[in-house]
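Given as structure tokens, the chain that follows is alone and in the form predicted alone.
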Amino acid sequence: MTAFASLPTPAILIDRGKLEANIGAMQEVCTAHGVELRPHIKTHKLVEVARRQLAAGAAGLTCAKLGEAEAMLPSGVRSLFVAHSLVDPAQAPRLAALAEQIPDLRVAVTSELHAAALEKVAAAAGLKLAVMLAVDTGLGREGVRDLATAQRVAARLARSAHLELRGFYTHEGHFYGIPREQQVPMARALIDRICALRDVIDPALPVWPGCSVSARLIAEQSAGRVQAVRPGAYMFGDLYLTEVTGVMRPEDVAVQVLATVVDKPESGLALIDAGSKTFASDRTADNIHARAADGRDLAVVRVNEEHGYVRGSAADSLQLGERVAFIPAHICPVINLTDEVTVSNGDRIIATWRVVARGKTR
């Protein structure tokens, strides 16, 4: 931790070999089998990391939001998919900026309900959109959940002046509860799911899954029928791609939250000056917030905005003024919390990033 020493604390860190290698782990099964990557950047909002995605083989990239999109753009993406519902009209002149710069560009539709409305920002941007049907498939989010709905989609983007169906996708999100014996039956199944679907509205459009803990099955499983992959938090990892799916190693993780002691008001129990506003709310199901990433049986068990609640074996063992850094339950808002990410190779500092896309949830 010596080259750390003077970070201000909290200070999120990226060891730039371990993102490197996840980057180049999830490219080269994807390759193997045929499958495009499209990494989901709302996990790391950084233009760096986006361009080392693309160099690596990525296809394009996914977004969550218009200004996502837009901080990606000097990353020289070419293809770009926002997964997102679109309703708001006032979005149009963006929307058309971002078509004028992106060659292959790409929107959702939900549900029949959001094809009206998406067929009026549309027409107010004069575009003809491509656009990607999403398929429920256990998330019970959006996406269509029965293939009679999804054929009068389909039915009504054929007459749409200003949609075009390009393809189908899905988040699979609901993989993150599933213990890692059942993720390969459940990947086949939903595989055999979205494409049965597929099959019967156009066989020859694509289908994108997307979800850090399903990917690498995704690809390894698709036997062609799987176009691409769209997933988010591979490149960095956490506590619920290590403990909780296993999909993980957890010495691949290449984020930490370094964080300072800052009290010990009682045996057993050590406050850190990173809370709420750093790890954010979410934890695993057994209430961990984060976990020390040194192996030392030290957690956080419960936060507040500007405090972490560490408890553990080697909390007493705790100095004030000690740096300690934690693996974050979930990765995705820790970064959308904080303005830069400080770089290492190895013991040694050799970079600062901005998180360009902070905060951009409009």
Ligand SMILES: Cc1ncc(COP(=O)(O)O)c(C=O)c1O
The other form holds:
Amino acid sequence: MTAFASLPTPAILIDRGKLEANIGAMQEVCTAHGVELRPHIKTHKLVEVARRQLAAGAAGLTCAKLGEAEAMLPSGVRSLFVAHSLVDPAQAPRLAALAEQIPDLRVAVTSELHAAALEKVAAAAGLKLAVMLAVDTGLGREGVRDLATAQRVAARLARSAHLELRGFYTHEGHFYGIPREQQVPMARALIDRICALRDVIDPALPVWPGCSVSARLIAEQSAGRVQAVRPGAYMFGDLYLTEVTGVMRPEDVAVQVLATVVDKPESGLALIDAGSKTFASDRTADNIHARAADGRDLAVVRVNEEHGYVRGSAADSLQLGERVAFIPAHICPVINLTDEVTVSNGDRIIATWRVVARGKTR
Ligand SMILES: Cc1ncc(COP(=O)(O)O)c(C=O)c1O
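The block above covers the form predicted alone; next, return the form predicted together with the named molecule.
Okay, now the whole complex, with that chain kicking things off.
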């Protein structure tokens, strides 16, 4: 921590060794089971991380928005999936420009209604777009709810001049809320459901499920039925992945929020200079925004914009001006709130990376 004593805070610290180990570990599981890794870049929003994921063997990248995809072009990505419901024909020129630079560009089709809207966007772009059909597997967000609807969408796509069905995907964000002992049976059920639907429509098409909670389990149990997974947060980690879902060890988390103790207004409470404009507002089920990374009993239990309220048995021993590194509850919004991250190799600061896709919500 000594090298960080002079860093202005709040600062987002990335441990390069742990980052690369997490990228390598997920890639290894996927490769061992013949499943492609197509990481979602919404978590890191960093070209430097995308490059490392691709160099480690990722088959492509996943993005939420066109702006994220555009920001990732310097990574040299050749296969990219925009996993969102595009409806605005005004985006057609950007889509066409992306298609020129990315040989395997795919976008999501998320319902019957959406297929009609996307057709117009693709027509305006003058493209025949490869599309992945979303299947809802329990989150209740985008995606067809039943086989009959999937068949109708597939039939519509088969007649389309501008869209071509190239596979199926699901985002199982509800896995963050399931008890640990149910993760394996739920992953099996998810594979069965999405593959059964695929097998009726076209057994030759790929299925791409797999968030950070489920990706490893799905790869391990795919038995050739699943072709790719798309985890986002796995290479950084956060409290959702360590203490909420238990799929990651705390010591493997590659990112920390460094904050400074700025006051101790009463016994048992310390205030730090990082609040909701650093941690965002996400909390664990125990209402924790962040926890000290060094194992001391210190938790951010409440946030205002520029203040974090730290409680725990070690709170009274904190000194004003002391720097404390925290692991946030949810890493994705934390990265989206910072212009740059500080990269370390052990105790040495080695780089600053710009969060180029920060705020690319369009
Ligand atoms: C469509 C889609 N794919 C993949 C992911 C990656 O999820 P995670 O960050 O849990 O790995 C998300 C996360 O929101 C998503 O919305």
